[in-house]
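Presented below, as structure tokens, is a lone chain in the form predicted alone.
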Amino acid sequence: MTRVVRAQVLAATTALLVVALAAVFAALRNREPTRPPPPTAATAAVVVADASNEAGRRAFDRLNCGMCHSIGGRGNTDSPLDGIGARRDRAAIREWATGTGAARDRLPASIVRRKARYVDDPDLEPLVEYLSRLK
């Protein structure tokens, strides 16, 4: 075979798969979508509890609280509060949000403080519910 009829099956092979990637490609990428089964209560509830979550991860970046702490390795890893629906009951998460109660008493002054300022936000309830079911 000489070099010019190597380089022309070489040319046609390489189109030919190309073609067929693409075509395998444009295959899966334009699949008619499965439609989701129509909801039952129990659906319904964890789509509730996926809003509820929302609104508190949400209330979670609004509030800053991933300067001091982290969720899932987002925000700062010195003070992780991964499990700490575990840990503790809502209304000590409640507390050491706001920095009040038994938490007042182990945390630095100025914390109290920053966290005092939360103690009235209409974030802190989502936030409560969505750090209690991290378990």
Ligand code: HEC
Second form
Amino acid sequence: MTRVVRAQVLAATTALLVVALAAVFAALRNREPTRPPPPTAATAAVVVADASNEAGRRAFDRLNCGMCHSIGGRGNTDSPLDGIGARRDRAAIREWATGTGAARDRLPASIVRRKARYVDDPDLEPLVEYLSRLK
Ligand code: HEC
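For comparison with the form predicted alone, kindly provide the form predicted together with this ligand.
Shown next: the complete complex, the earlier chain at its head.
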């Protein structure tokens, strides 16, 4: 091989390499990005439900319900609320949580007084919702 031919082969190989790299690059850049499917009404409903459950769970902690009750072993296991949603309906859960209605006569007066502070809590409904789903 003469020097000229060798130089030509080298130039051709380099050009091919550049084209090949450009093609690989273009292919990588043009690849369809993997996006999650757009939210449907169903997924939106699940998101809302999760959000209210989260607010309820946080309210349980913030209001110190765990001082006397436990959920999943967290809190005072003397009075677990696991499965409360299967034992009582939402109205009853609300009454027992706040010491009102029928629950008022069945709870010690000191507990009724303590629970009275929950009545006006802005997160009472998410809390009741959260508990009613513990089945
Ligand atoms: C100072 C103690 C105390 C605190 C704090 C307390 N509770 Fe109670 N709660 C009781 C007692 C006592 C009972 C009745 C006996 C039982 O069910 O264990 C009761 C009963 C309940 C019941 C009915 C349980 C069942 O099995 O039927 C629910 C629901 C409930 N409480 C929710 C709550 C929520 C929610 C909070 C926090 C916002 C809370 N409680 C805070 C003492 C407390």
